[in-house]
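Just one chain is shown here, as structure tokens, and it is the form predicted on its own.
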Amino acid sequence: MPTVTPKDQVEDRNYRNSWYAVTPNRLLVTLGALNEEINCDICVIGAGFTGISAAYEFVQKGYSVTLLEAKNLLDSSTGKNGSHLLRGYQLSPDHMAKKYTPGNARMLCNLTLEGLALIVGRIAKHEIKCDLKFGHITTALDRDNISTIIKRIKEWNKLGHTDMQYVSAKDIPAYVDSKKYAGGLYDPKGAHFHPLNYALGVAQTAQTAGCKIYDETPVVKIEPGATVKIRTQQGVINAKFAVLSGHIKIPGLPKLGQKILPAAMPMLATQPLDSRISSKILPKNTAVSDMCGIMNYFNLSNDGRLLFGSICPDIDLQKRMTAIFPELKDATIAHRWNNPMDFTLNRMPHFGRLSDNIFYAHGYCGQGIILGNLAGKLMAEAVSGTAERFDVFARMKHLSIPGGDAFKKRLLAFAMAWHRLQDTLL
């Protein structure tokens, strides 16, 4: 007799697992849990898109490297994140400008581009099969927000960048064929994938180069000196250079997190919607990212669903796809997942170093996929003796957030509170 399933864990499972998570297209067989003690010269931990591109770059060099994942690789970050690859920072070229010189300021916008041609380059060379689309529209709901679209894109012509193009309210049908939108910014360069398949890709290619990768092995302590001393719950790693990435917390460090507010942002996944239907709503097959208050931002994936995500915790994401696309008032949701981000004061990402041989990225805001990327990269220039492009990022002042997680949370809450606000104001 078959086994039925509740349908409440049907669906808790389904909201727990993203589309991502449930179709890869490989298998990676890791080391499994670590139970030895072993040397190296570069500890990774954490196998998001820094860690995993961290242990890419330095294994490149010629390092020997173990990568650390605290849960199963299909359970990291990089199958829960949105896939949108987007040039640019929380701040605009020119708020950059002024608080970091224009030349740093075009220092780091060439470094987003920079990190989308490391991710291209990686995904032709190796050939990792990840559903690669180019071209996102910001979309703009009102006349403020065409001003501020002109205005940006006057910013990004600045610094070189003229590919930017603006979309008029005749033309965004083109783009997204939605009545809520009165405008866009297209960018030809911006792109959307399958975020766990590019970093299953990535992380296979530094293992077959001589990377040791251990999932189910979360650090319980590290301890700093010439060699960094990483203990796990069975294990232990000896690693000339230590790196952490993403939003870590092991007892005996500084507390990284105080510097960021972490969140967990809702994603969700239709069913496959009919072809006639998903060529009418996102004609060119384009990301699309929007100007509310609270940003909502959505793809198709290879099979035809839509992908929809917000940066609000706790929201209702199917009433927010209907009211952009009353079409799918039917579609039913396949998957509901949480993407985890964290996000500084200043909007910027938290680089630095704890001693001269660990070093850490994080706090990305919502751009972790280049910025994670280019994060491993920096970091293994950095350790090799390179560190210009690194500090320019660990020079960057960040302020701490008073109080534990509680206080985080009131404080997400808040901010949250405010841009539903400005939303219905709109």
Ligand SMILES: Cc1cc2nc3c(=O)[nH]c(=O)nc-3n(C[C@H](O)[C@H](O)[C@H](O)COP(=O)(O)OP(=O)(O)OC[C@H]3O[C@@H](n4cnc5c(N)ncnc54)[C@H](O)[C@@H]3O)c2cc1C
Contents of the next structure:
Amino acid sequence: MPTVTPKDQVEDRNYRNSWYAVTPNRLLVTLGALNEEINCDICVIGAGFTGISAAYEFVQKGYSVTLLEAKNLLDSSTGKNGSHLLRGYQLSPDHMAKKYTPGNARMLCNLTLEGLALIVGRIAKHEIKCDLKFGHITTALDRDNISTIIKRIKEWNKLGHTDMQYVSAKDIPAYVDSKKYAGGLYDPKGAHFHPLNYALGVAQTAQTAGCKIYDETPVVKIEPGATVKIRTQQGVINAKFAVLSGHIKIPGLPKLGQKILPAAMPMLATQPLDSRISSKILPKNTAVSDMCGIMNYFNLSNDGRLLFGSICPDIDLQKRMTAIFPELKDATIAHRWNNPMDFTLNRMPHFGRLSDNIFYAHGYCGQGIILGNLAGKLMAEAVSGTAERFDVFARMKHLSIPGGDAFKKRLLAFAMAWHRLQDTLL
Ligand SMILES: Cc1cc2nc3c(=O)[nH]c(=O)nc-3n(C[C@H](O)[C@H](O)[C@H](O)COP(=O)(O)OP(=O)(O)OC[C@H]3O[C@@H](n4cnc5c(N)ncnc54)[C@H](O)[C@@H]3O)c2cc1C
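Okay, that is the form predicted on its own; can I get the form predicted together with the ligand now?
What follows is the entire complex, opening with the chain shown before.
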């Protein structure tokens, strides 16, 4: 049985930290805060997945690269997410075909598998220890969900990917033993891993190849021009290109923020579970996302914790976890954290250029591990002269979200209320 000890150990100093952030397996010595003026080919701003991936790709191509992160690398966004690697987008392949042409939809879907292969390839090539585990299941709650799953499998089959499998109600317990689920979609290429240890591994490889990494270095101003001037609190970088990687906050930056609705999404990690419980609830250690209006997602860590999150800022995660797995009602919660997830109105990522030599990519709508890593690669391709694939994204139209932060909060609350209502009606 799980340990029955006081819930919510607030006295534990790690409690408010992500479990990933307190379990890094390497020390990456950065240059600390920048306090001088330097020159480089490429200045990558933000050391999330996008920035680390971009820095890695640029140094491989022989550019001189500087990577700037506002926070400490251990506190960056790479260690605060659900860790699931999943192909595709929020929009289904057929929906994308209607919106962006069948050819572009095929290319966009294939790119997510390329992004996945990129991550897996880096892990293998650089022997990055990050607990990679294959297998993801999307679980259905009812017949409608099952119809959607069957349709989704057909859509991927049409693209030539015949590896997604339907899992019947009878077979679901072999993947996730909960009475809540009536079927599922198993993706053998889907995966979960330790996202921070992956990111640190890639960053260290880039650093070894010559990338200069400064953390605790927020960029405060960008001055466009043939040479882009990037000002930090105590330093300046003169770069041929600047790359804004992920959710970058710079005062006075042209309105990128208007395309994004950020929402602080919560996660928890239990104490390590008794192995009899962990192997019962998730016999194959598969990553799981369900099809609730407010999606739940979870997997086991390598030391047997349940890592659990939901797509709603203010929600009782523990209640949702025990509704799925009643046997966890006494499980101790060892960590809770939250981090912003960025949504766009059309639910596709937002890529583009602020000028000929300032690129950006953000707005991954909860799928930024693959999409951010991919974006880093596509920005490096685009800067070095092959922009076709970057431009398939950059041509997508994105509506601006009117009003300021207060309006965005109300909009988000409305959307969440709608999803909660859907859950109640199920
Ligand atoms: C709780 C949660 C669970 C999630 N689960 C999953 C999942 O299972 N699978 C998945 O694919 N995605 C998931 N996501 C989404 C995923 O984590 C994000 O899409 C991804 O981390 C975005 O990466 P990014 O490269 O855009 O970086 P961002 O997260 O946007 O990071 C940008 C970086 O830039 C830094 N920065 C900002 N401003 C400045 C500045 N002025 N100067 C210097 N640096 C600056 C920030 O500190 C930050 O580190 C989840 C997100 C959350 C919050």
